[in-house]
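Take a look at this one chain, the form predicted alone, written out in structure tokens.
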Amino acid sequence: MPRAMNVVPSRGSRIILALLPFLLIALVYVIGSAERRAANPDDKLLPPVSEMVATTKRLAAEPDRRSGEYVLWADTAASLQRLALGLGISALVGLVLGLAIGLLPVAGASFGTLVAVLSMIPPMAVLPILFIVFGLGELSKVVLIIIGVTPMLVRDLSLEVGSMPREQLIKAQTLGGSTWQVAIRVALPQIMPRLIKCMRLMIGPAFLFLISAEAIAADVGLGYRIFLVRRYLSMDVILPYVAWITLLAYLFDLALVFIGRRAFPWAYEQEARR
């Protein structure tokens, strides 16, 4: 009799097993919503699915009476712009500093401890400082994402560079490679897959920082809309927005996986054999 740890589901079984938890969650929600509405027709905590669909359709397909914008898409565009800027700058800074700290002993001795300390600071604790220094505009929201994501990227990438076989670096220098050439042609290609994996792990925290900043000081955005309607207990807006944010984060993750597999297939050979 095979052990459970050795049972590998087929492709069709994987799809069914992946969908099963979502179906169970949906079933529990529908039953709970029906029971609460039966007990109290004015209950707002668990709105019926039909009510959430109607609200989502209104926000996505009907222009707002005051601004004339399609609320869902305006909020999505504003949040994604902030998120893309924050993650893009974080990736660039994390890659440069991680490469320098991991490859150059002087840079590691100078900035390694500093980055380790900075990575321990809760980003939400400095949010008031950011609003004071950078104001309530777009810059403070982007900076919060950068502060929350960059130190972790720098630490992880510097450790990745430091774990490279020393023989590779010595051989590259023996063949006449300068420090710059070793960094660009030897170290950089090997840490790029790690950067993509780190970015996948940072998508959730980045959304957290973004929504927190939007909830406090914004006039448009996914986080702004959620905290705007919470005072009215508008769960028919909040729950679809939460689901939409989750879907966007998942699509970001899929996009990074696609980019990683296409750009660096050699880094995923071991996963393909499983």
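Take the two forms, superpose them, and find the largest set of C-alpha atoms that agree within 1.5 Å; that set is the rigid core. Keep in mind that what you see is a predicted model, and the values were worked out from it rather than measured. Positions refer to the first chain, counted from 1. What changes on going to the form predicted together with the partner chain:
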Contents of the next structure:
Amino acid sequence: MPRAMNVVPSRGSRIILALLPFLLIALVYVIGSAERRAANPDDKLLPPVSEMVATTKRLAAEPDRRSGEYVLWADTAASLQRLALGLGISALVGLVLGLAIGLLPVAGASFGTLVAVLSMIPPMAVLPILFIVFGLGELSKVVLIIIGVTPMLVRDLSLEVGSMPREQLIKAQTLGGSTWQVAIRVALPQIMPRLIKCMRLMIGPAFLFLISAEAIAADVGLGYRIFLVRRYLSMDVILPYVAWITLLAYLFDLALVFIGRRAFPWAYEQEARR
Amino acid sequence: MSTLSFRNIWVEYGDQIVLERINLEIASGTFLSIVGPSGAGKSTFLRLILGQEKPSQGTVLLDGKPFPAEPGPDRGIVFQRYSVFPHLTVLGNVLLGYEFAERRLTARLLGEPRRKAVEQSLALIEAVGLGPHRDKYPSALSGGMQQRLAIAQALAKRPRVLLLDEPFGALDPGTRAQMHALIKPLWRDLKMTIVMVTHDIKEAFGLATRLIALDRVRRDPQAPERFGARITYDLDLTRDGAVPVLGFIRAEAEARS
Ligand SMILES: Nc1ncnc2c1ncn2[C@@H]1O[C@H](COP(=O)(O)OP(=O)(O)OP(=O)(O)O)[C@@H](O)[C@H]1O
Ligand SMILES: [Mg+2]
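Given the form predicted alone, state the structure of the form predicted together with the partner chain.
Next comes the full complex, this chain leading.
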């Protein structure tokens, strides 16, 4: 009998093992839902799967009576746009500031501490300020994501630049590289895999900020919808929405892994060797 | 031409004196080996030439002129590790030097200029025996291959001075012998000045035309940082037997008087 730590599942059984917990959870839900319905036909807490499917179909495939929009898609598009803008701008700012702080001692001396302090501000605490300054429109939601995500990105990326072997920066200079050239050809590409990793970790917080902002002030969006129907205890909307958000986040994560492996094969080659 | 002159150099880190009273002329085209115990200041000595470090006293001159106090393309270097860029292929690593020189803003070559630079880079890659591996990333190369790549990369800039800091320290004896067979003809053909730090005395004698040893001559057991290392041996290896270099003795005598 081999030790438990040496028992490795085969490819096929790996898939089954991965699906098993999901099936279990689904089973428990179905049983629980049926039981509650049997006790109280008006139960709202655990709607049966059929009801959720019907609701989802209505939200996704039938135009809304008042606005004429397909609600699920309108919400998804609005939320994804905010998320993409927020994360995209954060990544850009993170790269630029991270490079500057990590590579230029003067920038590090003047902004390093500032960023460290800024990253301690709880973003939700400044949300009212954002609403006051930027109004209730798109901007304040995007800015909340940026404020929540960027400081950590800047810190992490500047540390990553700082942890590059000094030898490499010296070598680049002996090859005639200027500060700018070293930044874009030596430092930038080497922190890109790290950026991908950070973005993967930041998907969760980004969604948190997005949904919070939408819950408080919005007229369309995934978070807005959930908090809107909460008043009617519409679990048949909330649960599919939560599942949909989770699926989206999971797909982003997969996409980032894929992009990272495709664009920076050298980083993963090194990892595989370790 | 590339004569390096050290005039009464002192290097200190805070209270610690690392190098003291270094007087040395390195003639153009010399292959100089530096030996000495760990912590003697051999790497510090190279950093002086590199411009990465400023002496606390004295001046270093290249062809009689002070040079900018930062690394530049006239002085190439191969470190013991981390000399190549992990995110570039073998070809990309060598190409980078040309791209830096020809495109100030983008540091990327395209089209015809790129084809020319690739040709030159490939010639260097062939010269160090990495031809078949041109599209591999450094993580897929052995230690010896990475060092050969680092040398090819440095040679692309045709540096007047090539600095080697224990470049073959991590290699097995067989690979090391290969590297020796590689570097000597390159040095002869390109007429560079080479300064090589090594812990391998045989290597030092085998390759160099001149050898210096750095070590502390005075010691204070209570405060080891009070005295720095000096040049304790300076041998001309181009004659039949190793012969002390005259200038060294004169400099020492001057220093003593
Ligand atoms: N940046 C620095 N700050 C303070 N001390 C330093 C610094 N760099 C080197 N030293 C000191 O200078 C001394 C010489 O260092 P150096 O690296 O030149 O030695 P070395 O001869 O190259 O040794 P090794 O053979 O181990 O590489 C050491 O005692 C080291 O502690
Ligand atoms: Mg050293």
